[in-house]
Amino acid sequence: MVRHLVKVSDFSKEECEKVINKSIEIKKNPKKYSSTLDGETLLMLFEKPSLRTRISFETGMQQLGGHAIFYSIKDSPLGKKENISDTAKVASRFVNIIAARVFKRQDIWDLAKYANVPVINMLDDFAHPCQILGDFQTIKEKKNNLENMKLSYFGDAHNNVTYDLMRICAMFGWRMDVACPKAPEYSPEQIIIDEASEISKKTGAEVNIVHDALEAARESDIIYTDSWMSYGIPQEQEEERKKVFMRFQVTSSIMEAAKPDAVFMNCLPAMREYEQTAEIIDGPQSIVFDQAENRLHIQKAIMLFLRDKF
């Protein structure tokens, strides 16, 4: 059966750990895997712009011995000239993996429904699984394990990164505080809250939506934030959003409320003095560039897992 990675919870906890461990191994011994996907092709469909995603996937596929094709669908969206089911079926005849970075979750779901090869979600409005698996690899490297952690997220919680963080924290039995404004447009969708709650029943996790930033930071092992101006948000909303989110900015006070050995994470791109101050992102507790690097390694492991090449 063809496996896909549409959201992080498409993998079990055990599979997530397996992929993370393989990524750490690949990172240490890249030459060992230099021909693992020899002769294979990855098709990358981009509707949303990208820097790290495109570079890391293209580089990763090349380092595995394969070939990556970049195709922009910005000016010819999926499902317009040719419906998505036909696109998925035709592309499956040509390539071994399809990856897509799009605005709408339904487009990823349809690609996965009709493709006969693995589909990887490089990002949509519902999930960002490659980022989050790379984040958990980074946490394991820094903390030496993935047991009994507390992660606190600050800022705009109505986004893909927050959603997959909620899912994976629930899967691993962690505590997670999502600190965000009360308004629904800045909070997680109910469907995500329900999914995290259902997973938590089996794992004992605690995933909470809170509105007090300092309280959320207490006893936290990981302090995490994301852009206040994600792709697709109109520029004219910038000042209003800055006012709304400023009380959730990650500052020295937030870091001091967390555990002394807490780490700071941001999936990038980052704006200093917006979602975090410069002293935090450029300070000794920041591991944002380790996060960025691990996108390369984790995506290599994901592709090998989905191609059954472990």
The other form holds:
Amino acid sequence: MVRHLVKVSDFSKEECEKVINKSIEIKKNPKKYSSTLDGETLLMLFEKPSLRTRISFETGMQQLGGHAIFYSIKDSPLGKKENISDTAKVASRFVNIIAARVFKRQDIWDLAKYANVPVINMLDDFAHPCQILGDFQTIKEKKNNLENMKLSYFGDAHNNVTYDLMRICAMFGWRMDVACPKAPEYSPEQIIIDEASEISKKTGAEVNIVHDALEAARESDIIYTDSWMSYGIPQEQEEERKKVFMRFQVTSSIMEAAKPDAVFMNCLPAMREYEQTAEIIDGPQSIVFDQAENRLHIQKAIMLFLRDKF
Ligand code: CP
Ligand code: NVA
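Switch from the form predicted alone to the form predicted in complex with ligand NVA and give that structure.
In what comes next, the whole complex appears, and the chain from above leads the way.
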């Protein structure tokens, strides 16, 4: 059966660990993997911009012996000129993996439904699984294990990255505090809260939505934030969003409230003095560039896993 990666919980906890461990191994010895996807092709469909995801997949595929095609669907959105099902079926005849970055979750679901090759979600409005697996690799490298952590997220929580963090923290039995404004447009959708709580029942995790940033930071091992202006949010909302989210900015007070060895993470792109101060993102607790680098290694591990080359 063809496997896809649409959201992080498409993999079991054990599979996430397997992919993370493989990524750590690939990082140590990249040459060993230089022909593991010999002659294979990855199609990357992009409806939104990208720096890290595009470059890491393209470079990663090349370093595994394969080839990646960048295809911009910015000006001809999926499902307009032909059905997504046709796009998926046609692309499956040419390539070995389809990856897509789209606005609407339904588009990824449709690609996965009709493709005969693995589909990788490179970010939609519901998930960012490749990011989150890379992040958990980074946490494992920094903390030496993935046991019993507290992760605190700050800012815009109506957000793809937040959603997959909620899913994976639930899967790993962690505590996660999501500190965000109360309004529904800035909070996680109910469907995600329900999904995280369903997983947590089995794992003993605790995923809370809270509104006091300092309280959320207490006893935290990982302080995480994401853009206040995710791709596609209209520019005219910027001033309003800055006002709304400023209470959740990651500052030195937030870092001081967390554990002394807490790390600071942001999936990037980041704006200094928006979701975090410059002092924090450029400071000693920040691991954002290790986080970014690991996108390369984890993309390779994800592709190998989905192509059954472990
Ligand atoms: N973190 C991340 O996915 O970055 P890009 O938008 O640059 O790909
Ligand atoms: N939430 C951000 C993540 C960017 C990698 C966005 O969707 O733009």
